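Consider the single chain below, provided in structure tokens and representing the form predicted alone.
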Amino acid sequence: MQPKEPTRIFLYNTLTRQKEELTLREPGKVSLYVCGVTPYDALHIGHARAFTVYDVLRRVLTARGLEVTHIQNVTDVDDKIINRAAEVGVSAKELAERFAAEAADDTRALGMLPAHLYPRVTDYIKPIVDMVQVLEHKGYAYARAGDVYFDVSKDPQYGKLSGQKLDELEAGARIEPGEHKDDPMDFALWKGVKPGEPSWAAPWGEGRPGWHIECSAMALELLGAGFDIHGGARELIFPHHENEVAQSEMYLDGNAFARLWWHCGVVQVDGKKMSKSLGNFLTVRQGLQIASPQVWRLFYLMTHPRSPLDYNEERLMQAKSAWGRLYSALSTHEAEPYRLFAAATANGTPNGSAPDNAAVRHFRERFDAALADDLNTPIAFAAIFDAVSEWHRIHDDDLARVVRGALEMLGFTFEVQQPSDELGELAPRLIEMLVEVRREARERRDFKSSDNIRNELEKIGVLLEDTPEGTRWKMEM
């Protein structure tokens, strides 16, 4: 049998508004830049969704055999940081350090791979100043009263990423008090110093970078022009990413800044934008009190990464129940290391020495195809749940090992969680008592009470599995 060609990977490019085959600047290597945190407050579940999505994208590309360089910036000087620091009576640097450290702890708690580098704006002031100088020298920027602005009118393609027309954008734009720009659509590359704000020396006087120039300068400094993938939340398309494209490509004399823009959908809460003013703001740390990292990862991935995701407690509990089914079926099997989209060997085995039978091949074909099609995680999980159902029917241990390996490749873990220390040795005895009460309810055909006990136990991480030998329980991780 002739080896098969590796499956091609397609991602939706926001810039061209179509799915495109992922073609790399350098064969075998992927350069990925993701807009990271502005550390002025705690990380929330919207941030976590975006970072989980790019964590999974990185894992999928790595499992494809590609070498990924993952850069995720930290915007450690910004209006929000300065304003919040003034409110709480600390320096902007102290506030940024605190919340950047918390964000790192939170993403670690969620099981994310650390980025290869977390560049901070304050460490890249010179490249930023140099880039602004070049834009001014080329006539794309102008200085006014210590500020420097990008002249949007000089970019004939402005609006190409967001799909908005300049005349439509200008209709709702205005010049804020204290700004000295010539046109409402122009945006700041450098901001002149104000009392009490952090500042650095520059040819236009003391000041600090504008928001958009920071990512352009750091991405170009670390990855170079024409890097492969630029990521970030969909809400950043305009103005942040639109302005990144404009200033970067004018700086590069019209050459491409990033080859492909792949955006993650935003998170809403019960159909509304998440905000503190509405009282629907859920931090990562609060979220981890409700459900495990595995449940949150599944909750995020059961919706397409580019689609909006609406959070409510019922949907999270559905994800918790779904993870319980996967954990119950697969936790006792060793994982088979999973490699994606690999070319077949001469004997037709799709993954080297991995198990190969009809059930395994059917699962792999569906799972691999879904991830190769714009990282379609809902379809990939449909393949996983169907494979688990098939395992319950045929008890094919090879299939279970491969499916567990696929889940671990996506970042899931199957470590056993011990009962809470608050209950100590008493916890297992109490659980056994509830299992017995549930058994008696089932014998009476009181299925409502039986289901209530199962559901309440699931809420605290106890998973039940009914077998011919009786009911077994496990702690969810």
Given for the second form:
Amino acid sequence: MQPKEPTRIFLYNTLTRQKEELTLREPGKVSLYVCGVTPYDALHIGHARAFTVYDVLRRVLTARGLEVTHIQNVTDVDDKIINRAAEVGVSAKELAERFAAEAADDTRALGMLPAHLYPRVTDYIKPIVDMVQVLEHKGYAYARAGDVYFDVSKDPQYGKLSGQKLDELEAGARIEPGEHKDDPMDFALWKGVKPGEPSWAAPWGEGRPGWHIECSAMALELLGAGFDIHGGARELIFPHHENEVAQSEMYLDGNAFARLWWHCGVVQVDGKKMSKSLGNFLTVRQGLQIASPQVWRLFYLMTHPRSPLDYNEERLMQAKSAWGRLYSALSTHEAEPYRLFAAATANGTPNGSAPDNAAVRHFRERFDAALADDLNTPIAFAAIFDAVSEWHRIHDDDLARVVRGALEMLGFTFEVQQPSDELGELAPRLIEMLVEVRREARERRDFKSSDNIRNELEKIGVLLEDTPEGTRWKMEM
RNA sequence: GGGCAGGUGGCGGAGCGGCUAACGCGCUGGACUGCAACUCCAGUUUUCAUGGGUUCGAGUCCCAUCCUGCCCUCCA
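Take the protein just shown as the form predicted alone and give its structure as the form predicted together with the RNA.
All chains and molecules follow, beginning with the one already shown.
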């Protein structure tokens, strides 16, 4: 199962519980559907972890020459949105769009590429209604008092994604007041309208989509049956994804909905899942106050994407130190655009311009193989850190450029950190003046003054490093 | 109760049948430095939850036990 050729990619398929080679419905093209947000509140760093993981998956696939269509839905009609909107006194749509826009800002601030499309459920009511109707006509769903429910007993494969057996699920299930299910495991495809709620016309009367149907309908509408990868966090496996598979594959007469399900782990705090309901969350905005986007990205990627990730500030600071090491080593080099190792060597390198020596080769082989093996980012970073150490030893600038290119491929940036927004371009010049004053002090062996300058600058986040070529400064990450 | 993931050093975190168990953070000593920082070198530490078993050989497979998290209700 170890990928020998880095052009092949292996991912753990939740459906089959093993790593599988990624095979595509259409050669060269990857259709990726990721479960996005229900925008009724701020994005927190748990959400951001998931989106970062899929951002990296998409970047890696793209860097391998695949054309990725990345879709991330926005569930803009939902109980929580409706309730929250009522509290705040705005329409549900207004509230949803406000938080969706905020989430878009936050993900951009974290350095993620925007998905190619963020479909809103409310823009896909027609396909949803159509799908529910088909399910009803085929006898897999039934209408009761304005609601429509999926009849789980009609699906012999129900439970295959989460590994649950129907009778075991039955034990814990119950029917909520106001529901009209025949069986506790059945789930709503369509909810009849209640006073004050947004609703749309449908054959069963006014109402709105149930929770799971929107993803099925939008994925099928936008990507079509048998699309390549369906993603989301682990917690969504049941019931959300299980129900998506059930309704979609019954709708498709047993044909596959998604080829591969790849789930990422959740973020925990002190061993408990970070969640809005527990209140143990840190919003992305708060998070960006204490660490840069690069530090967050590294913090996320130093753990395997499918593993749980326990957050606390000390661990974040470990990532900060680690990023500082990468940044100070690589920030002064031009990046060599990332190219897949096998492709680079197979196609030959025109004019011999592309770096290709033993150190570069060794790094690329490890890095590419790690990412191809279920997106093993911890090992990819082991290769990066080893390469950085190697660079410090042998000062092979090609190696530094290639490593920097690899980091940029993963979504890291090496922008010069601005010392201060207020001072703008003036600040670097002032710092350089202080560095010069300090140099003169050191020449006089006035170490009291020189240390004072260094210490005071450090207090405001400017770090000085004396090198044989002179003093250089950098902002604390 | 059921399903699914796990339990590896001071802290994170890879490895999942076979070199002296990656990598990061931390710590100690040395080099460099006016002193630091950065960097390099040398160390630091784990018989890989526990008890059995399979195997020439096991964190790595099997069984049992203990513990943790996730899901079974909205949640990335």
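Owing to the predicted nature of the structure, the values given are computational and were not obtained by experimental measurement. Numbering follows the first chain given and starts at 1. Basically, rigid core = biggest C-alpha set you can superpose within 1.5 Å across the two forms.
In this overlay on the rigid core, Glu436 has a C-alpha that sits 2 Å or more away from its partner position between these two forms.
Core-superposed comparison between these two forms: the C-alpha position of Glu67 differs by less than 2 Å.
The Cα shift for Ile453 between these two forms, taken after rigid core superposition, is 2 angstroms or larger.
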